[in-house]
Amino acid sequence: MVRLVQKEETLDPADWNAMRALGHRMIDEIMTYLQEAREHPVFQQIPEEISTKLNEPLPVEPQGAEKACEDFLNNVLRVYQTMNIHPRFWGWVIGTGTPMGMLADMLASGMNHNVEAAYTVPYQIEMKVLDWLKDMLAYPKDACGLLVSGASMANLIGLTVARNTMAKFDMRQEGLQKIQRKMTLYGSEEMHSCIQKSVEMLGLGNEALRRIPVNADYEIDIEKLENEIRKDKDSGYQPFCVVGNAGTVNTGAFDDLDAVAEICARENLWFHVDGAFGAWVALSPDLSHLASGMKKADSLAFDLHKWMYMPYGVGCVLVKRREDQLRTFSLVPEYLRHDEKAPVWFSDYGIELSRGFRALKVWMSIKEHGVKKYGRLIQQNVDQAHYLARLVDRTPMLERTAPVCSNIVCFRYVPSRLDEHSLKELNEKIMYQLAFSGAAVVSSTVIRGKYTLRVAIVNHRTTREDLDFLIREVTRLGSAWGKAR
């Protein structure tokens, strides 16, 4: 059957001026959204009618750009107030983003460049960003690196390089079936869950991950780490890696990275550091000592969308020896063959072939603000955490449940004569009421058996007045429920 020739189509607008006007409106709307973030609730539940509207059938015929924009404004933006861009959002460890970062993402999407091949400007910008990041974190200048979606992927890549490099055989060619001695790795019981996921994905099994107890400051117990490594060697295992924490997700604690590095050097183990948010204390002269041992790591994972306040998602992995990363990932099929004299493609450093232009928002943001300002903001957040800790310590009925090392404060409301189960119920109610009322968002965790409210300050919009407000609300809610009992 012969098809009749029809008019060829495109996804470009029929009216570029109309699309340009719509684009200006979108920018105006989102700028207002950011500018007025403080005026809105931190969180609100999705209205049922909005959920119904969003549950629409698949569009088969065009609805048009104007309709798509109106649906976004009415059913997404104006009902999604405002979560982590709000000054009183302290749940989990989630960054705030910035107007410049947002605009840079728009520009990067407009260019729509796949950043893998060398000899392009986006490639050069990512290479320059990686150089800057190494300078900022005092990491060896000849290390290699890769921008990724976030620290979970960065940790996976770093640990993959560790496994393949430390194996006694060609892991890529022969696989895990070649293992004769079970490989083991170590981290504190406070390490992030993405480490366990990485270990499972690497085929080593959760049993290979040794969780080492922490000391009173929630740092890995160095003596117990050494004992566990020695015991595993004596039992015929092959220890190959230790994961150091530069800022634990529960309490913000930093392992003694210099001591961990010394153990790894002595025992011939790979030293990997998870610095998802805490790596950035390196920018503050008063805090950099906490992570001084990071520069000794064989691999380092960290985010820029957390404590560098950039829009999601952008993280980074750095690997000290370029050849280790290339041996782990480099693969050039015929259809990607390129000049051997050309710089190495980014696809040879990780698992992604298709890669967005993440580097642009990093490049533009650092140029806009400068490194010193980021250092001051990080110090400001830590100072705010210590200020909040002092408020907790001098407020009756409040109890701090962990030391404050960096930017995370753990505390709870503790009236007299309540058992742990009742205290959990009460503090859980406080947490949910704070959120559902739109007043503030905090998260929770369990610290040595105690259900705890957790305030993680990675917010450049937070002020001390916001923290005063939080304490007033927690004590008001706790007191009200106490009277109701």
The other form holds:
2 protein chains.
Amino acid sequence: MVRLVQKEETLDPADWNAMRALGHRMIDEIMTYLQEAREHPVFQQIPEEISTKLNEPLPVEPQGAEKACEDFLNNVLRVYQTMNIHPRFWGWVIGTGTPMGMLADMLASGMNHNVEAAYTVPYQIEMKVLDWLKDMLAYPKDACGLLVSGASMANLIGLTVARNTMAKFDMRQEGLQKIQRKMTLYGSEEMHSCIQKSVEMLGLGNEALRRIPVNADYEIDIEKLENEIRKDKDSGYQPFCVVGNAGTVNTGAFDDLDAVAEICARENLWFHVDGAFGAWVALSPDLSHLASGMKKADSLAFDLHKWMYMPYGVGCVLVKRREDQLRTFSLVPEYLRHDEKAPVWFSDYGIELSRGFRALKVWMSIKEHGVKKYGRLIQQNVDQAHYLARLVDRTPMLERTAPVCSNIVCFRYVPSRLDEHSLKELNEKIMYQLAFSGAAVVSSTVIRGKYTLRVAIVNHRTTREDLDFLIREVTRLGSAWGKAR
Amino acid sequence: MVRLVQKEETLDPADWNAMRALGHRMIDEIMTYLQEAREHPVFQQIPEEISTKLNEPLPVEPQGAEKACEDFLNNVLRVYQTMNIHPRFWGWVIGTGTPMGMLADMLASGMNHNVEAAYTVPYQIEMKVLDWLKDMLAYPKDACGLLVSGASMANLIGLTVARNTMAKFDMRQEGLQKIQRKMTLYGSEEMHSCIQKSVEMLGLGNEALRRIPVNADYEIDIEKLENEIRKDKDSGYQPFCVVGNAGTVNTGAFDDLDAVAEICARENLWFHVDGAFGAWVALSPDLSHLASGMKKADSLAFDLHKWMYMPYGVGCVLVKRREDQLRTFSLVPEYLRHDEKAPVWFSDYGIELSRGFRALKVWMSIKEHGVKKYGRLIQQNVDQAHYLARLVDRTPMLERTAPVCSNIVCFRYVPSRLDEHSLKELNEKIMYQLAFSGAAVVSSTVIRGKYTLRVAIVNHRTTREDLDFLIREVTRLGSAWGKAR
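The block above covers the form predicted alone; next, return the form predicted together with a further copy of the same chain.
To see the whole picture, the full complex is given below, headed by that same chain.
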């Protein structure tokens, strides 16, 4: 079985200087791409020739580093779907990224540390980053936490800890298959779909997730929440958790987190907050009061790649009591055994065992800009949302469909005498035209039955002029459509 | 609420050329770091002054890009814990990374695409990469799949699809809280701990996971597996899944996947394969037969950042029938609604909604080297494992504690007249000494009661000379310890 190969091979380059030169070239290309983002269409359909080129059979023989990079430049980068790096991308809630975040990702990838074990510098940096995040969000200093790929994972981990901690039996050992008294949890109708996904994965069943109506401002109706909890208790269920929204995905609304926290304390329920993007209003001078209840959460999920503008993918879950998180996830078999007095490894706090050095971009970005500047940028996006709302309100034919609480503006083009169906058709057409013309990307949603354009601003490149342009384009497309009918 | 800020701010650099120059410098630094990996200690303890420097309070004011990079170079990179990029790192199962993988990660981070929506080039590239991976592993072409952060996630997703598909009721809606007949699943004692973690998260309970004994080669005992399934059926359980190991984490053993597949077909069970690293023996001329049963799996989980040597974090789950995966995860609320005839978005296949452009490093790496070279490299690691086994077998005082099936070698230093406790103490000391002296990193495990050093070779920089050196060091440290007593 032992082959006598003369010389072993490696995946390292034969010529390191050529690889260095290629690296310099890639730096130049991508920096120019970022610098000129504004000059390019935010979206365009993929040319058919590109799709054909991408439809390549599995490479059996080596093409070499130069060719791999050439193909990337010609068939990926130069197709110029700048998307979320563009100043006029406001679809869904998708952040912009930064040049420094990109360099940090490169350095992390080069080091290729598995940030799991203690005793390494990357471990120390992730611990430090967690401290900084707790500090920025005014979350208790002795809380525990973990960087993850994004808020979906963060919510899943938070809810796993909630389920296991609140169960009246050994959930890890026995699971839900032995349950006597069914466990239920609560959140508003406006909750993000990833909460449902988590609840389904955890085996609780979508039925266990009670969707509480919202008030006129799209905040959870506190009285209805209390009633539902009481009703469930009376019916023999075990209510165990309330999910509070810090920034709903539809309208950017904030539940009254202090009121939810009070209910949770009184009823002995786990208080989980989904703050995917909204948690960061904590840094905004005008809106930080909306996030003040977050510090009372037993667990808190949020992203860094949305409103902190860092490159994908990095989110975070914080859990107030370390032992709850450890009891849920720690699982140390013989081949991973380490000194019991040693610091806890990250794998004992979550799902991933192998973990990249996500912390580096967070660390370097916060050092680069400092917290104050992030606060100003977040406030700037909030101000821009209010600016856009004013533009909408002043423009004939435009109807604002929801209040602006943080960074999301919902509106639509409404010529007279159109029924709901035609309004949907019209505004959908406007949305696609905006994108296909390369002008702007917005997404859509339905607010109380009204099909609506939705502008979510988590973009550090957006200016007020971009929003002026958006309104001009929407009205132009809308009126052109009216004339064409 | 609308502030009249004179000029909006951005996180972009004021001076793009300075940022470009900084990028060039970082390229040079990290390329040199990789090129000289062999010259540096594989591990060293963190100097106290570095820990002190890293213990920095939250930066409120900006430090700037230059300073962020300087601090990275001085306090992170130059601390030179090369770890898994070093030719003599063989701890756990942790791949090496490559310069091209690193450049691809930089480019992906710069583009900062959220690879979720169809209609974009990054989406097309991930789809293409999935085709290539199916091709490389001889998995059915019409299977479905998803890139994820690693095998823990891939296993979790595979087992979620298994649970939901095999349930006799609407698992998503009702969950396990309503279950009548308890669901059970099976795997060998040598299964990876992430399977237990998944089972616990899914609410099945660790009790539901039956650990089947292994034979002398650490493969699942097929007869005992059949007996356990029969016994559970007779006792009123619903067996629903068997997890096959393609490469166990302790010894690199492969279950008889064909035999497991046959049982699953006969008993109507889901066949899931955990091929975290071992799936890639499919590319090895000598060992591909061990992986031949993988194509029969209903779901298959594996990593690209282990034995395909790509940077963290990228793994993959493949699911044979697309509709099973969709039925488990698809969940499209209004604000994400898209054309029903359109291609399925990646969020409908898994947990993550925001997803980075992981596919780029896979695409560029496979193009750079071609499949054949990966096959040679994987075979090279297997050959090196057999080479090391021979060295162990020839060396007095060294005892090999498990057969070598693929790329893992287990052995220990065994002077005469030592009891198990002292042997553990001695070999643990050797392991730490190897690491703290910067010579090599190996990990440890316990094989049938014997504390053992464990060398897992998923390293494209390792040469046979490195293994010669390891044996010399182990015997030197072992005999020095004997003399010192």
